[in-house]
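Okay, so here's just one chain, in structure tokens, the form predicted alone.
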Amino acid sequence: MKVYIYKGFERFWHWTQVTLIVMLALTGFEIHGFYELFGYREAVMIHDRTAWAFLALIVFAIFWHFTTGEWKQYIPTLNLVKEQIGYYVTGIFTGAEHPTNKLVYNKFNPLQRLIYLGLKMLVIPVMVISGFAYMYLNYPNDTFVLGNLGPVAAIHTMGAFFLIVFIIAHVYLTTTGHKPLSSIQAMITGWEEMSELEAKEMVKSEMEYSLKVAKHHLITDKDRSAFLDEALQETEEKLGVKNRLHDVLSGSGAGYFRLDTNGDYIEVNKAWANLYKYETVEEIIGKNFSLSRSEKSFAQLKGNFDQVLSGETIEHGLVIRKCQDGSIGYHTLTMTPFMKDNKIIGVQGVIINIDRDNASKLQWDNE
């Protein structure tokens, strides 16, 4: 499954940054006399202009990160750092499960966050400052006396080696995705190919994240009419999925449903039908939600249903569902009013499947 991860500016910024850093490295090491490629004078001129272009890119990138909120991707955390290191050192070679999942709003694992933060807050600033000092600082100077540029050049060169090591490690780690070239292709097209398990976990995480955001707005905003619709739309936009979200959720364990004021199903997605063991969504349309409940659980759910029709939002920690074939399943449930023209005309909700092992760890809402 392919999921839209990287926005257009991210891809432009990434490849432009790579091009400029490589050009700075080529010309910089030639200036130091390691080889002759452009000629000393030409190398100095190219290095100078590329440095200015790199500085301009940094300014634009900082502006973009702060105006879009993407700067939060780099907030450091020590959670799972040890596990991430262990995965890269040994786990990756033994087929171990990745300790973290890549998400649209959380693209970097804990180790990447620390490395990228150090790169942006230490290595690149040192390179920029030492580079411009090396090229433009006159010495000796009436206001600032610098004996020689040896220390500045040494710092600048050391920073260049750090960048080269980072690029080599970065290129290697891009081959550790679902397929060897999937991460590189993702940075070209924006769409990253993931395994079925990774895609499912991502969709679930994105769904839960959007519902939490929507719930926050529900508490602070008076207009509740678009609560779940906006959550679903936000998730669809984040995921960048090419199909309707309801269809994509069919493989994720999360199901969507909508009921009229009588409790009859108006709409369900494929995931909902699969969870309840129906072969097609048409089998359930027009039927009442009481058919999937025991007498006791229906009484409780009917009370919740009436509360939602009065304007409340109901969340359940764990619900037992009675499937069409007589089997039992478990899921979380969120229900919210469905409104049109500022009038409640039904109930809509999302269920997220819980496996039996995890179900035993959650609080029961129905028996």
Given for the second form:
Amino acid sequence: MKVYIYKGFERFWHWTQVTLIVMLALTGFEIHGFYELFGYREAVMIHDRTAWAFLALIVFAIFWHFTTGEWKQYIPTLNLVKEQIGYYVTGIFTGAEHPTNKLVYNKFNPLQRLIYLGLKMLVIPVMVISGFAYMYLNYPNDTFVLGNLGPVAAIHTMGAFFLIVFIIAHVYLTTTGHKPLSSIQAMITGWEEMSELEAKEMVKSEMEYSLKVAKHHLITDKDRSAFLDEALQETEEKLGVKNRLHDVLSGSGAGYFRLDTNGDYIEVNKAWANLYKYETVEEIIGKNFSLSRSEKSFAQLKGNFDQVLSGETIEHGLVIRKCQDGSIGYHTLTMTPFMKDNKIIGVQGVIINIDRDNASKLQWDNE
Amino acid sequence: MKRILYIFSILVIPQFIVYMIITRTDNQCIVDTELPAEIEVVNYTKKADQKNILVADHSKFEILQQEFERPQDVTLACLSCHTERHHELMANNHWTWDRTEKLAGRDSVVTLGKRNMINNFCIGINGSEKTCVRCHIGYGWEDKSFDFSKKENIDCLVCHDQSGMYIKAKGAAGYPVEGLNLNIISQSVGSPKRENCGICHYWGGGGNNVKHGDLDKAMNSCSKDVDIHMAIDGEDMSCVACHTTENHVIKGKAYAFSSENKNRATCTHCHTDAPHNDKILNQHGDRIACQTCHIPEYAKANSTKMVWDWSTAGRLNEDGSQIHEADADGNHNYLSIKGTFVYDDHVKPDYIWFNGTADHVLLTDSITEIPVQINTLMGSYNDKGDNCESTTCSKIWPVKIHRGKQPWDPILKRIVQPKLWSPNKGDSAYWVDFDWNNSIVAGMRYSDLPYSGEYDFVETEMYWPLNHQVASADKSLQCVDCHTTDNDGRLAKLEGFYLPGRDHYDFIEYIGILLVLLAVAGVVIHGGIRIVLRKNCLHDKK
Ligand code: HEM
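Mind pulling up the form predicted in complex with ligand HEM next to the form predicted alone we just looked at?
Complete assembly follows, chain above in first position.
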């Protein structure tokens, strides 16, 4: 199964960075005196120009990351780091599953997050700062005099060695994907080959995200369903799994509902009515929400309902609904308080249908 | 297909563009050996644009159309038109043979010059003036009684003769040889040519190119291989083109005597301080003298003296006659009067930090360090111009180091001044009598200095910053001449600072290489295990 992982800019950025760092390393170590390749003078010229190009790319990439929110990919998390290390140390040999998956909104596994963050926060700025210090503060000038080039060169050289070590490890780790070359292929084409399970995991997280976005808009804006549609569409585009997401969602769309403080339906949309197998929307208005559940699960829903009335937001990965004809369906549920003049006057929510077969596989829960 | 084109345009094309930009060869930065670029200069008119207008034809002046009896009469004739010029000359150190300067590293201001200082060639003039002053611009300096205020004793001709006929005599207190046609000579006068300067400055130390190593009679008429400025097939510049002169004050310093950083003739005067088309090369000029790269070797036409060992002097043939031995190139390697020499040609300079100030060993100094530093050129990497007498920072300079072994007083720990020359036997002059003790007694008494009565020979070193025999750009030093880990890199011995490409920190090297090796080993082991266990490997669940 192929999933779209890397956007055009990311791939451009990545390979340009590869070219620049490789050139910097090749010329840098020539300057360092390890070998003769370009000729010293050429090497210095290339190193200096490449450094400028690198700086430009960094600025560009920072801008991109912040305008697109991609920077969140690098937020370090210690969750699962142990598992990830364990995977590389033992699991990989026994054919265990990756403990973490490449997800669009979690492209990097926790170990990668740490290493890339380290790379970006430590090595690269250190290289850039020490590099430009090397370039500009080596001779006395009016403003600032560096006592001796030595420490700067030491930091720069040490950083260069770390980068080489990183590159070796990084290139090797790319071969631990679904197939040895699938990660590299993904970085070229954008599409990564994944196992069925990984892909589903990804779809799941994708939906969670779209719900969050939808919810956010539902709380703050009037035109709710438009925003929900938009969020879903955006998600699909990002995923590049338009049809598959629809498969998973069984084509039934997202349902929207609103309850008053008693738990009576004030408003539902057409998709909601369809999911619950009502002919028309009017049939359900004014009825109590108790009819949407079996008796057993209603108690839980009631508890949640009260929580939302007290101001909380509730998200259920997977719930079972009782339809009008007595059949059973599965959906995700998000409930948020409905406010007016700063007072909670009801509860509103979004449900997204899950195909029964899928649902059994997707062990969805709130955490 | 569309996707491939898309991938191509976002991945391959940018890489190609980036690669082309960063590896672009600036044609300005490359020295084109075929077509030398026109070099931009200021404060100088290029040969092609020079107009040689004769300002005055001295042969038309009546006062010069006489049979001069004495050379002093020529001087008086000169001064009859060039009135008051003698004041300039009598203040000039070509006349005074001393200058009042502050010695670097000392508080005292001293009056120091050829008159009273020592080197590790012929040591010093005291007691031997009559022959040494052949290079003095005066007549009659036989001994301490010479009257420096007598204007007729100025020798105008040695500098201004253009006939090539004017020759000063040996051992004649600065007088010219007998029988010169001073009439013709005096009518020939003009601005000094290389031959005028060279007659003294090439021949210092008793032979051609002996002292400086970069001042050689061959430079009267040389190719670009010897000196790019003076080459007759090039700009054909005279000495005074750079050593510009105003009121007889000539720009330029010889650190055999000078101590202060002033009135120097510099490259930047014409070439500016940003002469290269390359920013990094121009930056190099902040800490590296132009000479360092552009004088890759000296003594390019004739050998120069590198070592002079006085301690072997005095060996004579059985018949009492003097020994002259020469090496394969025809350079003396032994003379009875002077001892043993080593000459060399095409010498690679030594490199030191130099800020333009110097100290000198005085005859009154007690020696604390062996080899004795006859002159000390000041400077260090850390001297960035704010912590010394010099306002400019120290730069790396190429120098000739002349090593000597010369008489000293091991009891008083002082360099001694022997009397070397006399026209007569029995006058205590070493070059005639070959008796060190007597010559030192005579020389020290003449100089009013104490002598313990015991002498020995001590090793000495003298530093000569190089300025001449500049090479063409394509023959100048290249990056890797210094930026190299080779032990014979030009700056291999210049320590105390970090030079990229030469210096490494061992611990970083070890840690870095170790980490890289560990990473490679890790990959090999980890990957190896994966390959071996392939059947179990990776998502492989059939
Ligand atoms: C923006 C980033 C960088 C800047 C501004 C920079 C700048 C410099 C400068 C100015 C030098 C001194 C030689 C010269 O003038 O060219 C240098 C040396 C060097 N650079 Fe960089 N550099 C950068 C990135 C890198 C990277 C990414 C690497 C390696 C992966 C690297 C490796 C080296 C090495 C090994 C040396 C030689 C150090 C020595 O022996 O003292 N540099 N760099």
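The structure displayed is predicted, hence computed values, not measured ones. We call the rigid core the largest set of C-alpha positions that still match within 1.5 Å between the two forms. Positions refer to the first chain, counted from 1.
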Taking the rigid core as reference, does the Cα of residue 263 move 2 Å or more between the two forms?
yes
Flag for residue 36, CA shift 2 Å or larger between the two forms after aligning core
no
When you overlay the rigid core, is the Cα of residue 170 off by 2 Å or more between the two forms?
no
